[in-house]
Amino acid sequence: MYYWLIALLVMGFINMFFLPNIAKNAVEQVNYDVFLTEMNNKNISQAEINEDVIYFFLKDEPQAGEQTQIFAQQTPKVYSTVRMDDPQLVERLYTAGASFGEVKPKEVSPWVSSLIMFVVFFLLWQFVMKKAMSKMGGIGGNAMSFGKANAKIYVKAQTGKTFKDVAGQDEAKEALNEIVDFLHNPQKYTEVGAKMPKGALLVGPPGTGKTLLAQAVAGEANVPFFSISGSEFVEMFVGMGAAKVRDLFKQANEKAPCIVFIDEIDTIGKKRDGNGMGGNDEREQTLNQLLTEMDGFDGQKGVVILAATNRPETLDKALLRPGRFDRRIPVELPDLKGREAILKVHAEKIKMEDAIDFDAIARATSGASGAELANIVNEAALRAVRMGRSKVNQNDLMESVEVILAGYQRKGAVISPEEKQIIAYHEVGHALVAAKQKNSAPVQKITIIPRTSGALGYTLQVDEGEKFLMNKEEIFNKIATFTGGRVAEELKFGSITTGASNDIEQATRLARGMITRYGMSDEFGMVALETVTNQYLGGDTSLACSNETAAKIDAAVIEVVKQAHDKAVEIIRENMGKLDEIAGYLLEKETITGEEFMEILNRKEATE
């Protein structure tokens, strides 16, 4: 915007200052008396007399085709006086050997001057719109370049990236594996009357890897990459994003064989719902026209498109029919397996000492993407560093797993006795219901040291082996491990506090998905009351009933909850020495590993 007031006030100096001084000849304004001593010198060469004023040349003034050493001044300096009441004026000029003739300056033609504003504005619009475009992430800064594809070349591989810097993805890779022996030997399958599908569209939750699987893909067939991603193609003048399609197909066409990755693509490619205007909106002609090309180029050439979205289900249909996206390729967190080995992956740019349980580590990142181990392995080298060593041992591994989990800790925060003892009961009581209930994950670590997340204090715990499915006992369990911390501050201090928000609000999720998407409910049996939607991105819920429904699933969910927390106060009241027992030795500690809780818990039990 501010460029565009720079370009007005330089139109406005131009105006006021420049085109009047070319407009018109240098005009000084002097006194009577010195007009009537130049006249009796006899210096005056040419004068005009009008009703009020009077211009004249000097003799000693540079005449027509001379020119001063200063200024190179073509035409002689204009004088000008105000006329007096002087009958005898004409004749006593004459005497004086002046001349009669125009000498009033004559203005530049209006064309001219127009010419001039019309040169001076076009420069200024240009310079605006580069700059405007620039600050836009434009295309090339350029202003005329409208339409032009502002995507990222990376020739021959220059990716940098192979497959072996994908962990954790084999069924992606081997599906995308085939793509790469096409751009190899195409040969191989033309001779067959095979084609090879235009796109391959890859599915899967933020930071699963899919950007670096379209790289690995161009660097294991050494071909041309173009990156681009798909918010580029949003322009805010009508059809440019259109054009910047043509201009991105025409491009890999003359680098065939090449890949182009559209990331993003559901930020062009979403459903066509007619609620633009005509259906003619800029987004829904920028579809139309990645239809077009993908439907009009040769898939025999070796041009393949890449994409990958977070939302799926949002994407048009006509984008995913077969010619077009002819694969959809998952791209989904790692289990087990997959995240020990991406985090080896990382490990090998890392000083690590060499008793390093990757395994561990693996176990207790459930459901952490690629990005946040690479981040896991970063914070464990960056803690390493501000203790003063040169390689990561596990407690910095384990460490950064808490930090991405629960942020860091907050050694500044001064909470008083009482409330510590609240905090180390309330977590003791999360560990015991856990211990005391079959199919429970094992306690892996208790503290209540506070953490940046706002988290005063956690139990952390672990599952021995990957698991994909949960009956309905391990749900309801899980239920009662939440609504454990509760629990024992009710039976403690018998009064309650705010510390168990976060708990209630996982209790209450997990019950309300026991009824509505998991059939568990007698009353309601095998029927979907409720829909996901964004399953990549949290997987925000809807209810699919009417109210009266959704009152009994309100009654239904209560109903969960509270059997879950009878069944905690049972085994906490059932356990209340060995509560006391651990609280007080974690008021002392701080924070104590999971075995130490089952060894105290043990050790009382077979006092008894």
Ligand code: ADP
Contents of the next structure:
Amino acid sequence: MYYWLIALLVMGFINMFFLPNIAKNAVEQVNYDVFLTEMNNKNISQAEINEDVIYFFLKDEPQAGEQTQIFAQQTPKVYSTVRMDDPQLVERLYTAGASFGEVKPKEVSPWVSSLIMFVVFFLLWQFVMKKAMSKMGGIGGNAMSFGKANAKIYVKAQTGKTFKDVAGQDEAKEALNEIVDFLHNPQKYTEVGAKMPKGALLVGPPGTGKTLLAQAVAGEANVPFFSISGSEFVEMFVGMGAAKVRDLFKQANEKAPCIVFIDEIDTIGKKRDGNGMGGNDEREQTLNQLLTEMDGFDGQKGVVILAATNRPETLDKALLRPGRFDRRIPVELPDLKGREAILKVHAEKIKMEDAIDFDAIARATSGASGAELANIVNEAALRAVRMGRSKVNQNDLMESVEVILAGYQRKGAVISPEEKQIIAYHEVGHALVAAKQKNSAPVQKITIIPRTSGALGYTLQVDEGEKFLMNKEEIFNKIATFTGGRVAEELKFGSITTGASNDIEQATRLARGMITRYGMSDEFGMVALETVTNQYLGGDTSLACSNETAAKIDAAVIEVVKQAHDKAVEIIRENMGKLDEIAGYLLEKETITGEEFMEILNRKEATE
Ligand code: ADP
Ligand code: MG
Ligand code: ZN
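Show the form predicted in complex with the named molecule, please, the one above being the form predicted on its own.
Every chain and every other molecule in the complex is listed next, the one we just looked at coming first.
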């Protein structure tokens, strides 16, 4: 945007320095008596008498010496004066030796100045456009080519990625494999009369490998691969995005068979809603052009369009109808096996010790995306280097899991012994409640080393297997575990701290979900009281009920959390001895493993 600022500055400059100079040449107004004096001195060379104004040149310029500007030196200066009622004027001028004719300030002619202005403007405009376009236009941005998209979007299939680089995601790969196969030998499909879907839409949370999959398809199919991101269509000027779409498809048609990949398609594919004071013109035009192009091309020619998004619910319905993106390929968060496979794919590029238990890491990272797993492996490698080792070991991996979950260790943090004690009791409280309930994931680690995320300590629970469902009891137990930290503080110290804020948030979210979304309350039964608005990005919800119901929901949520809290109180009260003992051990060690924790817990029980 600062080009406009430059343009403005230049304009100001022109106004300040050039225009006055040009104007100086323009007519200078003098009084009639000056005119008379000059006439009497026979100093007027030429005069033009108009109805109420007289223009004239002087024979010798009075202030010729001052005039240094280029424009002024070439032609004499023009003077004007008002015309008085003077019947003998012509005669007197004649005798004064003046000639009659047109007296025009030629050098100031509006032509010259407007021409100059025009040229300046034109150059400026071109400069601004060039800058603006090279900024927006992507590869090979070319100035002033309206109506012809400036981006050379064409990218050869040199992504170097194949399906081997994508771990897990077997269903997605299978669906895409069909497309690859079609691109290799289309006649196999046309013989049967089968039509290939024109487009496939990859949907899923961020970091699950959508972009990677599209690149792998290009690598596998070994056909040209046009890749463009939705945001690249969004232009400053209305119509440019549409032009880009047109150009993209023109190029693709020439290169068929090929793949066109539109990443983050929600940028341009948002629902067209009737409101908005024309503010979305550009986006809508682009979308309309895309729809038109998708209808226009011949699917049999072998142009396959892939697109990716993590906000499928915002897409315009027209995009999703058969004949356009009629195939939807979910790319979900990896499951246990998928996580292990992804870790292994990324571990291949890294020197590791031989005996690495990837399964353990995969179990500790439930809910992590492929991108996060890739990050964990890299963090582990960095840690190994920091530790001066040449190979990554299990510890590096485990530690980097925690870095991703909770941030780095804050070694420098100074925490008073009293606070350390509270934190230790809080964490052991969580662990105890978890361990004493059935159906809750085993404790793997308890630590009171603070982390950069703000966590002062945490209890890591890791499920043994993969869980796809959670029953009511399990959720309730989980809520009880969340309250366990606070309960330990209450029972041990008789006071409560701010340390439980995150626990409270999570417990509330779970309790709310039970009632509004999972139909787990007797009062409401199987009624959806909340709907998820964006499934793949955080899963925000919005209420779908009346105010009275909302108030009842709140009451029910409070009740669930309260019951869970009571249960935790009961558990910890029964185990106060163990709470003291384990908390003391934790204070000493700062980090203890799940085995150590269970060992103390069971040993005590045996001897008592
Ligand atoms: P998005 O779904 O947001 O487009 P990307 O495809 O950009 O995600 O994935 C980001 C990175 O995460 C990839 O470059 C890759 O390193 C890693 N990744 C994600 N999913 C996988 C997977 N299934 N297998 C291997 N690596 C993956
Ligand atoms: Mg992506
Ligand atoms: Zn806690």
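Basically, rigid core = biggest C-alpha set you can superpose within 1.5 Å across the two forms. Predicted, not measured: the structure shown is a model, and the values here were computed from it. Residue numbers count along the first chain shown, from 1.
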After superposing the rigid core, is the C-alpha displacement of Leu89 2 Å or more between the two forms? yes
